[in-house]
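Heads up, the chain below is alone and in the form predicted alone; it's given as structure tokens.
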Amino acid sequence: MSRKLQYSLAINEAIHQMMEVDSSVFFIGQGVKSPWYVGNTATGLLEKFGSERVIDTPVSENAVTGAAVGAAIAGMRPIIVHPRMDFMLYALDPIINEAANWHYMFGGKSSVPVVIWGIINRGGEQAAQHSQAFHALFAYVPGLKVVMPSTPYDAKGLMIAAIKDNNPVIYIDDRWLYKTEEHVPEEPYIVPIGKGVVRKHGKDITVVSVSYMAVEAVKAADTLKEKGIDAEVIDVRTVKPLDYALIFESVKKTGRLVIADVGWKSFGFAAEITAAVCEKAFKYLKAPVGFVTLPDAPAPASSALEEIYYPCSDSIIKAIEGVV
């Protein structure tokens, strides 16, 4: 059976429901016992499991995030939630020099199977320090898996799935999803690490969004079906490992691509998409190659200026237009 569940809901139901079947999970972060600190993906996880597996945290994300990657060293399944993804960066030792190195460095005898889990708060004036999109900083290193859901079914799914891989998965959502619903099942199921989906199929030309730029991209396809102009959109899912091989079936179609990304332009997502479509299907490309990202720049603390610097279907129409 399947019923309609917001996106927080499905990340909360996927928690809870591995931490039903696997006593090796626990949760850790700052603000799980406050399901509203956290978007309400922690409803009703500290009544049922209890502190020591709900585990509410002083405020040092490099020791917690230190802790939780050695309890996965020693056998533990932790996921642990970094409320506002920026401060991830205080863990960067933890993730990078330690979780992302361990399997290599030990020839493939230890896992370390965490999940760290960091949320993009962007707009409501939270500026440049609270509203920060780091995924191309940590796909880019070698031993960490990434994935950026963008609808509740993938929200539940990819959790799943990243709590029962082997090694680090770095589970990135945005809060302007956690309002979104569709039908999710009741059931535990999994959405496989690696493989992205076709939002929407067209013929005229590509579009390759990630996370909340996927939802905008589908918006931006339906109004453009209008205008006899048809839109294929690909919502990646995973980052890293990426399908490349679905996009590359998709430019080879279309012959026209546009990328639409939660990031920055310059050395990120979306330049990585370019250059692998360079390489392996320019022949295919009828335009240059058009894309959608916030400006390199800092994001400002006046809504007047946010509604300037995040892009949306809007932004996404534009660069499709330009590009056909």
Second form
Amino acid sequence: MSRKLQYSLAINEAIHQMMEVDSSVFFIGQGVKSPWYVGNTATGLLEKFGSERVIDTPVSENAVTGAAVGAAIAGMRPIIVHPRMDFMLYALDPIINEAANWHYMFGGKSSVPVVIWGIINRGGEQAAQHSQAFHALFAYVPGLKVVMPSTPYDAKGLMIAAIKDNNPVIYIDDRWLYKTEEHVPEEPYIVPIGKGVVRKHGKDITVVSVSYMAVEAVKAADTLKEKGIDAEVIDVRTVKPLDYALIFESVKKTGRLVIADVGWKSFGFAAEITAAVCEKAFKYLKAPVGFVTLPDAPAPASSALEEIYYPCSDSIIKAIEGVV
Amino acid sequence: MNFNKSLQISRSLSKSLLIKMYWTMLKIRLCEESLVEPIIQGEVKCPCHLCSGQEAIAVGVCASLDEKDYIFGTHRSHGHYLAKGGGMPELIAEIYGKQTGCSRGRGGSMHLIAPDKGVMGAVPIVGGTISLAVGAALASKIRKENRVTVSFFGDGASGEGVLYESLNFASLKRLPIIFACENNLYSTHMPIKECRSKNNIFEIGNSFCIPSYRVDGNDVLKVYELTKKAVEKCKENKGPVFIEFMTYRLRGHVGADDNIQGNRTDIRPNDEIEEWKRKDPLKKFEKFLLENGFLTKENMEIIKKEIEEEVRNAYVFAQNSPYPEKSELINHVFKE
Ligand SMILES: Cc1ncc(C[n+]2csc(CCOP(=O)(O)OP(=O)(O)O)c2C)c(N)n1
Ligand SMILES: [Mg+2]
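Having gone through the form predicted alone, I am curious about the other one (the form predicted together with its partner chain); can you provide its structure?
Everything in the complex follows now, all chains and molecules, and the chain you saw is the first one.
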């Protein structure tokens, strides 16, 4: 009954199930036949669906992403994977100029049901070009949806939702989550795009978190519970469209807000939530907003610097203690 | 190796150049191989793409350049960096994440630089430096510096559109740049036949009216001879030149071997690996130098001992160096 599944295998199961039921779904990208890049997220796909629908590619991000976008325009539902988000930057034109704008600029006459999947793969002294999280950059662009599951359950449900969505969806996962495990239903299901979730209810402070930081936020909240601070943890799950209502409702109750992001501080996810709360829920705030983000610097290689570059549950605890 | 051809080339070279090339090749090999144990032990944490087996290209190309000439590199650039004159202590320190590293521990193995030696930057975005190299060549053309730029990239980079845009622009502006493609037949797990309809990378240059060549990248003398001519062309304002160097990596795509994540994922056939081991550029050159009396076995032993000492000292330097100060995490984002 209660079957457990790893985060990475939950994604894998979503792709298997969608490719089974919908012949317009295909899977393309660098490394889809090698565990080097995409971990075990592609396990068994090539064997089951063949190289017509599971396509490993040369190092040609721009063209291959464009091809996925074009195939979507022509009626397919491609999933294009980038084993690191950093490599996706070569594909900014097809993603932003084309896919994001397409439906609008043609007056709704053509749509782009493509899943553009970028993996955050940081740490390990890989440094600046192999560590970046660009959710805020994509969320900035009208016409793109951006999802960032933090649990195996959501990883599967959001992948299925992304594949079924009629718009370009940027699906962003984090290699640091791949080994997490929990109950995942065997049958296909959807986690609705645009709906956040309260991971832990509390009354003293709201922590709005995303992706890997949602895991750290729950850890932080558990620790703080022992210290008598009752934090509410929201995992937004979808960055765009963001579940503002859920955030406002929580802030209304707690009056305090800390934001925990996997990206940089300025002009990003944390800044957007702060802006929205200032705009719509200002009167409930009893203290300044606390930020847990990356510093505004590229990722360093040296582990001596990595240690302090990446925030963790302790950073969240500190931020919470700073505003309660 | 075609010994007659090599002998012919070597006649036009000084003995000291031959020895210098041998010395540098062995230095790169021993330096690369010294990293294998620390990588396996987890002492080296950053991803290292070793260039064992590809030394003849770095050495033959860089031997044909002056110190002021520029090179740009890739994720697999330890050899380029050393061959162009980058310091080994600073390389090892960088790989160990130390403040004394060539990128002050911010970059690791995949981000090497030595501006005073013309090593302008090596980065792991595939194709990432090709257009930058074009820009450096453009700068030296504008400044009339008589300086050549070499853009090193792998066969994998031939998949990126930026290569084609760069070739066209460099050709249009007759820039003094050598496009140096190291074709080691693989782009990570992908054999070249799964990346290109035909294994003919050098022909790409032809469509842009760029003189294009293919050469045995495991024969340092041929590499040197051809690159030397290309450098002359560039300096006579007849650039660019495209050269494809055929080679093979003797180590994994990243790390000691391709045995990643507990699976034997090296899809390279064993007999292919064995075949290329026989074409080891260092062994080839050693054999040539011995048979033609340029060096004796004893000479080689002495050289090897000296390099081993140099490698040891590089590790001592790295180990005795401090890590970057935590307070300096956000330094260097902008130049003050
Ligand atoms: C833009 C981009 N896409 C993908 C990668 C992942 N990647 C790293 S090395 C590599 C293969 C490069 O092959 P090649 O250029 O032949 O160099 P080699 O590793 O064989 O020396 C790939 C695809 C990357 N670093 N950058
Ligand atoms: Mg290659």
